[in-house]
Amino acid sequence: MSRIVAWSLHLPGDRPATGLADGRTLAVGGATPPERARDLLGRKGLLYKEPATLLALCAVHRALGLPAGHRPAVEVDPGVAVVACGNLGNVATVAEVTRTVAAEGGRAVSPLAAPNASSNVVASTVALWFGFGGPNLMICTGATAGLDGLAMAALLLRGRRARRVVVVGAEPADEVASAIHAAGEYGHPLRAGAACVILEPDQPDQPDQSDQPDRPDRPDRPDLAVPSDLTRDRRGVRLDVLATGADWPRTPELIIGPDGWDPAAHWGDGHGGQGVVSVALAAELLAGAESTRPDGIGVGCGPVGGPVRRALVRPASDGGGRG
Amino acid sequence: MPPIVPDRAAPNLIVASVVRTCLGDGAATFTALLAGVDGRAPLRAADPTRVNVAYGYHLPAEPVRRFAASDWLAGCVSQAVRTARLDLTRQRVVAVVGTGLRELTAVEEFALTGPPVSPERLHFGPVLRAVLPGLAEVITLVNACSAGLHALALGQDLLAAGDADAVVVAAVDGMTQSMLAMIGRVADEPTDRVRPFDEHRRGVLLGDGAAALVLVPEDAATGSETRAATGSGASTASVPDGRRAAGPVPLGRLLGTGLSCDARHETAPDVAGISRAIRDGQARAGVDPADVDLVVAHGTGTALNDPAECEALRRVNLAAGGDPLVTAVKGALGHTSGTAGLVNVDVALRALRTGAVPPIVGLDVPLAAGKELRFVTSARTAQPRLAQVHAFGFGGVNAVSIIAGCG
């Protein structure tokens, strides 16, 4: 089990989220579309980024609670890692290049475009912008993308190769990857959003290592993107994540995923980011009302006749942060 | 900076090894190795002037198709299963699967004429589930070239975590016409050979690759007692003296595995990040890095990787006052991207059995930055007991993994 420390929701467009198990609208709406990502990113540094890695990048500013237009000049931090969750980020640079190539020659294909033909590019992008030096994971494994990796997540923590980890899940919506993604027959047209959940070791069983006297995040280091204390005006909210194929333990009472509200009938499906975007909201619902829910929310997503992946998101026992 | 402190890893066995490269099996691979033979051939998964690159590392007799990458993957996964002797409906067998390009075949063919793939067929779970039924859980990590690795580490760390009764890490990939096309657009003139730390190295070419190994606890095998000592690779039950060996029979222990991410540039590799990775697999492998006697590194033949990984070598190895021999495949290999890593276990595994040693194929000249280095330039026997593999990826991601013999 990990603690959530902190999660945003960035899903552009005018769907709000209604209809909640619990009878509350949540404010989705309003974040910033790709196209207009400068305004929350600043504007340096942004030509050639595609559109999920833009959306990507977007949810973690949020996540951290970095105001809009500032993008922090960062040393390396190795105690953060990167997991980031999504399959289609990509297929619309690989679609144009071969098409390029195949019509004027290899000769006019961009040089920028290069990273963006490396499916990483998500997760290396991230680490790049906010100078996140831990490992580095880009998790591809279709419609459960976004529970793996956080199940990933968790396992970098437990193997204490980091302290925090920023799980991001992103998917856009251009043409190429609306096109695959309707050849998967998931039953709700693909979404572009992104949401972020930046996870830390769950105290009682690991403790927290930043006092030991050679770790980089001495909580007074001023230059470092990461907010020292995440939770400092939230609540922590705990996540487990149940092996592949699993049941509930005890069936909870609001299930966010296929089986319970689905946020892909109301939202459109982001697909490889889904799990990330379904713990993102249980997170926020709890930290609403944390103690109307006493026993979490369940979060599922998997494909179609395909193995299922479900994940338990708990309010925090000891009811606050580290603030 | 100094890097998380970690808990040293609990070593695992390897207890299985399966490779493919253009050289064929991990067996033939390792003898073309010794005998320096280059795999290079005329580049046919892409038209070469259209993507301004002239050779490939191809697997034999393999044509360029659909879902190819899947049917080597699938091919390498069950064989290492058979030869661990996992039995997947009593252990819980995970699978973590490394690879840089996916099947991205198919969205190149939807591209141009073909049908739209279902994005279940983009990542490895549906193939391996198709003829593993027993897996528990299939994680397809894409992390370019250095995924193999990464696999590697998830593994271990799934073991320590007591997620797995056993891990099956794999890794896979075929060339792709648009990762062809940036390899040759970013090229002055095609390259026409890799030529890893050589001084007039002229860039990287691709290859084909599909690896798996399997990864159990220590305790979890007990063959070690009847380890044939051939050179082969083969685990094998049988041994010469008619014994039978009651568990698979370990090829080797990972003692750890380090990583990091640069976060400095898309592209470029980083010095300081390639050193961070490096310490942090000594440190959880518990090794002194003077103690490593053999290097297998990533060696692009790229003006920048090189360097730089000679540069990390200087800091972290030679300054502790090591002096390992240093080799690398890719120039009789090309660049398997994200089975690099893999492959690069498989062949510290057989020169730590065996002490053969292969030699850089396309290495003359040392380039300047690596002057201190023991590079291994023709077939050599030594006694290495400690391995270092490198491998590094497209935005900084490095990973690095330490290997023992089982003597």
The other form holds:
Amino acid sequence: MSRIVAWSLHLPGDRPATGLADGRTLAVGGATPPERARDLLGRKGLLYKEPATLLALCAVHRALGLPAGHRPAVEVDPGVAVVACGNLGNVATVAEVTRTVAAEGGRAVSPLAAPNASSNVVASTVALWFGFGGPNLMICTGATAGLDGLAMAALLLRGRRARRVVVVGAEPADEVASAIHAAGEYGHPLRAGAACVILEPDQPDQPDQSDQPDRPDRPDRPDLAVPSDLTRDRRGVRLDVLATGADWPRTPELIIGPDGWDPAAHWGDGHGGQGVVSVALAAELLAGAESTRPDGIGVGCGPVGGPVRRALVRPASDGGGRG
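Based on the form predicted in complex with its partner chain presented above, generate the structure block for the form predicted on its own.
Chain only, nothing else included.
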């Protein structure tokens, strides 16, 4: 089990979440679309960044609580890992590069566009942008990629490969990605969006778990550097990703996903990023629920008619947290 210390939902367009089991309506909107990412991230460094990468950067920027329009001062922190989740983020670039090579040869491909053909481009760009110097991984495992990525993040924490893991899920909705998604018959149309969940070890008093040296205290650190303390909720929110195919130990009253209130049916399918979107939504609901759900909120992800992966998002039982 890991502790969620910060999260964000970055879903362009107004997306009211109505019909939740407790009758609440959660308004999700106001997120900048990828073509206006400069409003949030600043103007420099965005040339040739793809929509999925821009959405992921925006989601992480918001989860870190950074001010709009400014890029953080980069101070590489080897104790922070990145796990990005998505399946279709660069398929449009891969298709375009392939067409260009076939028609005009490899020399016709722009050296600025070519790196976007790497499947790891979202994770590596987030790591470079924010100075996260730990492991960076891209999870592309289909409809369960978001929860698979969160499980991988927990493994990195347990294995002391990082003391904090930034998990971001993002998908675009360009013509190529939408056509591939539609051919997969996932039941709901693909939508562009991203979400970020930041995890730390469950024991708040546990010393630094990274094998790498921690970043020293820097009282003179620039104001726009990545903050060291992210805890948004003193009560804390915990995450437990169940093994693939495992059923609920006890069925939660509120489930977000195919077994309950399904964001894909209301907002469109976040596909490989859906698991991160759903966990961030559950954390947001718990943070505003004043612990009225001691059993937490269930999250499920999976293809239509296929195996579902599940996770439990719960309030901290000890009422402790940090902050």
